[in-house]
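Have a look below at one chain only, the form predicted in complex with the partner chain, in structure tokens format.
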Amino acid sequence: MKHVAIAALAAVLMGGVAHADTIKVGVVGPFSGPFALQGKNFKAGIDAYMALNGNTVGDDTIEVIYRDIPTADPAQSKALSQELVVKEGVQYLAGFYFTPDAMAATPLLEQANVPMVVMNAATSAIVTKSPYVVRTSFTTWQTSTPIAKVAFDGGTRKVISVVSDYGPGVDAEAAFKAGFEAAGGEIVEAIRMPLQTNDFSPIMQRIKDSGAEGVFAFLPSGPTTLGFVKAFNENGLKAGGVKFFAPGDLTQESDLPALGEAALGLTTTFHYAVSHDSAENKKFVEAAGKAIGNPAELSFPAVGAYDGMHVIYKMIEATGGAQDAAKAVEAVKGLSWESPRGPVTIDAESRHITQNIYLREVAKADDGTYYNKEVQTFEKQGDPGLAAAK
């Protein structure tokens, strides 16, 4: 069996080179199930960057194939995943928008001579995993390190950590307090919350007690991030003057007409608003709102996609269609362009994307939605949370 299977791949690899009109892309996300937005978003982003810059590289034809993961499950990716290089014979895989899929993806990559473009998941180990790993989304280190900044800065010296009890929670509260007591704050308590949780007024009642200026706060976005922001209104958090401080995965803008007037004044830090005034962002914005349909319900990884499109495009053209996963990867080490969200660097080292990470604040638009106001903009940021992992 194993030795059919080699061949097979021996045989695909070779028609790859032989047949290069139709060049192959293989995305793995969640397209059905609870994360159904999400994969709808990647799909957005690519349908955005295909209909901007049509499905063709030099003489050759881009195909995509999609492969749906409801929820993170790490043997279903790999399967899917070798399943797709194997049988469908393509030369790129990409999407992953779960951590788990992402890394057990990886040890595929190398013998199947394929580049893994990462366009949402933030756990900064990914690309040390593999050589031929390239990630154009963010990592959580890199978005919640510049908010401990924004509130010592502005006069916050206590700050109650409060996470979801997951590895991204945890990421998000090594990462904040890393810098705010760097900058010379005091955490004065770190809680963990279980994922599954519905009433939040018990947190509420310990940040309360614990006495802290501030809160910083960790929730994957969806349901949970409701139930939260209203409890801290509610409880009259808000009211008795306790600052909010959170990376931008709580006010993400398809959540934002749920949480309505309770998300206002919100302070996040994040990488991409759909907001972002530049003339890049808004020939994306209509291109993948036309994509998804309901402009509504775009939001950040639509921006990770449209951005990995455009790297595996160029990774394309750099091989002249050939499969050559470690020229591909290479030729797009220290790429710069003007994305969606600003200007963006591929980290020759890491191969994580340098970016600009902005503070935000959620306001009303005249039109009575609310959005994501970018207030200040963090330069050129890499990803911490690989150097503290070191």
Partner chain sequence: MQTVFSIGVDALAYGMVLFVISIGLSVTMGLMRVVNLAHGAFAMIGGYIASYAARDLGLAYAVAVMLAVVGTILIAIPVERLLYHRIYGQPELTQVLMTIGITFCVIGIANYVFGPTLKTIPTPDSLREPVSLGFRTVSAHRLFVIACGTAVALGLWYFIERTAFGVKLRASVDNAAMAAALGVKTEVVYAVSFAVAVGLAAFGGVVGAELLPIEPYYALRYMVTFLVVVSVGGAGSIPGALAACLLLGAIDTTGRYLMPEFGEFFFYLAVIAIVWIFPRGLAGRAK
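Switching forms now, from the form predicted in complex with the partner chain to the form predicted alone, please provide the structure.
No partners, no molecules, just the chain.
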């Protein structure tokens, strides 16, 4: 079966698709299971982009084909990506919520002559695995580095680090440690939790026992982040004066109604807030809110997908619809545009996105809803993790 799959991939490459009236984009993500809301945000961002920009590029019609991976499953990701390329004839792969899923699919790209546009997965090293990977999301190094400066400048000197034990978590831990220790702070303990952890009470006790003035945390957004922040409050850490520092995954907008008053004042750094004040974001939020059905469910994976479609449309335009991964990727190196998150650029060397990172604080609006309020901007942030990934 392995030889058959390789032969089929080779046939796709050698025969090629010189031009297609319909260009297919294969999107891999969690559309069921515990992380289904993140997949729903992928689809909302894609639908919003196509609603605002049409479903054609030149003479070609764009068709999006979805494949579901409920939780991180590298073997399944590779199999589904291969199926999308061989059986469905997709010219572009996109999506990929979890890093292991994106990593597993990268070996297919050059052989199949297909670019990958990463709409979420946040480990720095992904873009180094193939010259055909472009990222429109963020990395945990990119979003975690600024919060280290925020913590130290705010007077915190001793922090305990708590992260999920997989690529982005390890990256987040390293990013915060590098920034905090460079400023003069001390990491008193570093805890790595299994990805499946959902009982956080023992972790909260370790935080209390550590004597740390603050906690830095990273977990993949979804049920785990909601559970962690709830446990932080319910175990008395917030009331006890322990400072909370994290990238924005920990206070994604779709979790704020469930967190309620307990979330007030929590500070995070991130590349996007639904509340971002710009004309481009207002247009995006209206379109994506309609696409997702319940605007309260709108969160950051939607903007990664929206911008991912912008990049794919530019690739199709540059290649005239022909299947040419090298030309497609080359065309978007250095590409700049005004995203709903602010000004962004695809770095010509790394193919990673350069963007503003915002310090946000959970606030309460006049209508009683909770939102991430942007209070400071770290402009034109690249990915500090790329040096560590080499």
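Definition used throughout: the rigid core is the maximal C-alpha set that superposes within 1.5 Å between two forms. Positions refer to the first chain, counted from 1. All of these numbers come straight from a predicted model, not from anything done at the bench.
- Shown in the overlay between these two forms, fitted on the rigid core, is a CA shift at Asp209 of 2 Å or greater.
- Once the rigid core is used as the reference frame, the Cα position of Leu259 differs between these two forms by less than 2 Å.
- Once the rigid core is overlaid between these two forms, Pro131 does not reach a Cα shift of 2 Å, moving by less than that.
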